[in-house]
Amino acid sequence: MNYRHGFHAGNFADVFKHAILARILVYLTKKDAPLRYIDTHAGAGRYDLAGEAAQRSPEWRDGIARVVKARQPAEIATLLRPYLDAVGPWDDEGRPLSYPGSPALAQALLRPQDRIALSEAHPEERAALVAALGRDARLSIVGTDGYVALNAYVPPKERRGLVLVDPPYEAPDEARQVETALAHALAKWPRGTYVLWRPIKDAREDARFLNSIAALGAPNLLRLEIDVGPVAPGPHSPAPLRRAGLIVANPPYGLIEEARALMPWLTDLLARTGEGAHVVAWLTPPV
């Protein structure tokens, strides 16, 4: 695997993904019963935005920096507060001291009774993940292929929780692996909450992906997308991403209404040239 998220940490896609992820975790932790967070492609855990990778490709400037420096309406500030509390302090440029990946976000938002199961197959990324998250009795970190780990992890003994499937999409058949993994996981744990992240680079391929996910026959699939408009190429992004999407299976009650409030604001803020767009819609109807 050649992908290194350090070049892209804190960009618009991270902000979108992590703001939604935080809202789901907030909802799940309202009940006292323990839950399990499962991350199939955990990455390095935290990212130094003052480090070499972020300096060479400072995508955070058009992502998290815009958010923390913006004047937020009261409703938006309330929705973003758990996410931004997990991000932690930032400097005058809007650069966090370190940007939390999804595992660090979950670590910050979950409770002592909850558990966190992480898989990261790349040895260097896994070593960084272990160092970033430190000693935490709630954590389990394995070096197994993420899809193999997911099959072993579900259903969790807590019978409550959230699964994030967030691969780098370097493999040509990655989208099909995601489809297969979701189908198998839903068969074993149909009431679990699953979040699938994807880059949207080709409209035809993405339509095929959406059709395949819908064809699984599962209800309660929520489709969220953000498009920030044209992005100038950079040294580590010759074809920079402008669109990203989430599919949320079995979203918490009220998430769609929160997304309807949050997504237009994020899109307007993060759009590069005023050409942003977003989607908040059911892919399959709720029941």
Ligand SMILES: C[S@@+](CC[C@H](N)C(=O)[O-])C[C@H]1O[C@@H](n2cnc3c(N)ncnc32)[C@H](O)[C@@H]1O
Contents of the next structure:
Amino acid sequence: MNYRHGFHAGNFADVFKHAILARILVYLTKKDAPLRYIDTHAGAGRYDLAGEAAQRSPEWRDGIARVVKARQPAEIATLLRPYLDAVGPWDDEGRPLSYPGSPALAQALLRPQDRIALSEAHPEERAALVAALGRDARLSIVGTDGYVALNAYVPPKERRGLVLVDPPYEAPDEARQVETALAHALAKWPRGTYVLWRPIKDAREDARFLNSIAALGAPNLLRLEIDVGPVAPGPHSPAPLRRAGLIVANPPYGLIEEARALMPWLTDLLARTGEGAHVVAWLTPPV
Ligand SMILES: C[S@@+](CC[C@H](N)C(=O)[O-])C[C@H]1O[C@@H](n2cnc3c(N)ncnc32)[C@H](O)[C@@H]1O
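I have the form predicted alone already, so could you send the form predicted in complex with this ligand?
The complete assembly is shown below, putting the previous chain first.
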């Protein structure tokens, strides 16, 4: 386990993932009934963008900094507000005082009646996570493998909620593990909302992944992708990522319309050379 999210915190892929995650949490918290947020690969919770990792790899400059410094049309500003409220204040360079990972985002957007279940296998990242989130009666943080924890947590007793599966993709078979995890979780909890993040590096491998996910036979699978175009190599990313995708199973009604507004704006903003592209499409039809 060499992956440290601090080298990538606040980059274009984080902005894309966290902006969509925030929209889903906003929808799910419209009803008073409690919900459970499950994060299988939680990371360190919050990231110091002035710290060593971010200084050695300042990917946030082409991610969150662009967003906070951009002029946002009214519709976009409304959609981004919950996310940017969780990000908090930033300096003149567009650097937030600290950047919230997915657990901190959930902590900010969920309510007292909700529960937050986090798995983080790396001991140092887990210690940072515990410190970043502080005392919070809604929280449970374990060091168990994220897929094992997912199997134990679903279905949650609230029968409402969101699962984020956001592994580091260090293992060559990680995409297959994600497929298997989704298949098992959907079999136990077909109505849960699931968000699966993935890097897209190889078009053939990604087509195989999408075919396998579609072949699970579940309806309501939404496909969101962003491509920011060619990226110059950096000290910690010799072949930097330019494309990332989310599969959202059982997205809240209305999310696709919001994604249709948000994704073109984010893509134009985050694409480095004007060669950006995005996808907002059903992988399997809604029912
Ligand atoms: C991409 S980062 C998570 C980022 C976080 N979800 C966010 O959006 O802020 C992946 C994390 O998974 C952790 N990890 C690696 N293998 C794991 C496993 N088997 N179970 C749980 N966590 C694991 C890594 O230590 C790393 O912190």
